[in-house]
Amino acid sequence: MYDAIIVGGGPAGLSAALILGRCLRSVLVCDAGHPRNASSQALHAYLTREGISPLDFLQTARDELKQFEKVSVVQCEVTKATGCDGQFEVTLLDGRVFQSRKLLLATGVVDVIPKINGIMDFFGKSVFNCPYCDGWEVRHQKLAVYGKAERGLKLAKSLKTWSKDILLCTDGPSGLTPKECEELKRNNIQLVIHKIKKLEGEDGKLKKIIFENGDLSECDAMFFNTESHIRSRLLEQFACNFSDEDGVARGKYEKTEIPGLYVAGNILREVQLVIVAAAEGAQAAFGINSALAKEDLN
């Protein structure tokens, strides 16, 4: 019986494990090994870790956890989670079963990458989904936005922070109202509604967007705003109140409405930065240890 099982070995889960390890708690981290930013070349906006490889960041975190003898990490997907406060049980893909007093879900989200011919040649190098993560590296350059309706409009406007040269590509009918189209014009954001045929460039560097009507637009980078969804469906097994759009309902120290169940990281659907995910993991760990400490007192 572990004090806590953490499902998810990203920044949130590993941060929680660090805090709990320092509290002398027995912890099992279950990591499926599919980090959201695996395609990224560098991690940004994390104080003292600016520019580090995301995979190196995770490995460094795992190495730091080795000094805590009560913290273990297993590389395996959790397929089932059941139980209640004081008696949770998780089942791994390989059939192993573990129990814990508290359970933290920090499984992150999965991005829906646009279905554009050639996009994977550039994803993480010059095609991104987060301007706060990668906008500075392409500042003052020609930036394209992929997105429809409000999603595309919102991202295109936000990118004006980093560049004056913004092109919004809706890959077909824009879904924008006349008022929204006028807003684009006022802010000198070009709108192209033609279907995209493919992306072109070399060595991961995007150079052109080729449209099906034969037109092309030169650009240095593209940002997209498409849907993403919570990676694990374990929340459904607890009938937890959540949605892909709004994240998980929770209270103080990331505690859910299910006693003993905590959440952290991008599944909360707030600021989607690595440093924030790590902070949320620390908050959840604080809540978990506080609850355990109270229970352990006579």
Ligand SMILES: Cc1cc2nc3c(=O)[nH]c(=O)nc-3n(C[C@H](O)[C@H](O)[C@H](O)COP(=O)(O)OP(=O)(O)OC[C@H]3O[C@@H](n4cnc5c(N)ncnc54)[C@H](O)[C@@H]3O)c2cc1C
The other form holds:
Amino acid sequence: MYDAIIVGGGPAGLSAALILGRCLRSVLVCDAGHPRNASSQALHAYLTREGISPLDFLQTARDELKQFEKVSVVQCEVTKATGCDGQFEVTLLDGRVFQSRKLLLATGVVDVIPKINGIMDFFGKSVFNCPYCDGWEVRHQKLAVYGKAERGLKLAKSLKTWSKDILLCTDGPSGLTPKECEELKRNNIQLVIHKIKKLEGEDGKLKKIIFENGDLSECDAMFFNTESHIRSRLLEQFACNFSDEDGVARGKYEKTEIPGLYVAGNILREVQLVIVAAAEGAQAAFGINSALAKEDLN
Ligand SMILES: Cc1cc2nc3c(=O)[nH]c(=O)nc-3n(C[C@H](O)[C@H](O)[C@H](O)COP(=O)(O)OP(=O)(O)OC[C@H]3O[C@@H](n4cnc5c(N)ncnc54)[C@H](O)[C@@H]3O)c2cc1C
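Give me the form predicted in complex with this ligand now, not the form predicted alone.
Zooming out: every chain and molecule, the one shown earlier first.
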């Protein structure tokens, strides 16, 4: 029986494992190996780690955990999680079963990438979904925004922080009200409603958006804010109060309403930065260790 099992070995899960390892707790981290930012070339906005490769960042974290002999990391998906406080049980895809006193779900979210011909050649290199992560690198450049209606408008306005030259592409009818179209004009945001045929560029660097009517727009980068979903359905196995949009209901130190069950990272739907996910993992670990310590004292 482990003190804690952590499902998800991204920044949130590994950060929790570090704190719990330092508390001499026995910990099993189970990770399926699909971190959200795997397509990205460089991690930004993490103090002291500016520009590091996201995969190197995770490898360094796993290497650092090796010094804590009671912390193990297995690369495997958890397919089932059941039980209650003091007696959680997880089943891995390969059939192995492990038990723990506390359970932390740090399974992240997965982005719905717009269905545009060619987009995967550029995603994470010059097509992004988070201006706070990648806006600075393309500051003052010609930026396209992909999005309809209020979502597109919101992102286009937000990108004015980084560039004056913003083009909103709605890939068909905009879904914007006349008032919202006025707002775009007032803020010098260009609107293009033609259907997009494909993206063109070289070596991951976006250069042109080609529209179905034959028009083209030159641009240096594109941002989108389509939906994202909670990656794992394990929460459903616990009658936990959560939704894709609002994340997971939880209290102090990332404790859910299910005793002994904690959550951390993007699954919470707070600020979706790596440094925040790591901090949430640390908070959950603090909560888990405090609860275990209390239970173990006479
Ligand atoms: C293109 C792109 C670029 C980004 N750039 C930046 C940036 O520069 N700076 C920044 O701060 N943020 C950036 N982000 C956001 C960043 O990726 C997230 O904030 C961060 O990854 C969240 O960490 P997490 O631990 O919550 O989830 P994740 O990193 O997604 O890790 C979750 C882990 O859990 C695993 N998992 C899920 N379900 C299971 C299961 N059932 N069993 C076992 N394992 C499971 C997954 O495989 C994954 O490894 C970027 C995101 C994208 C998409």
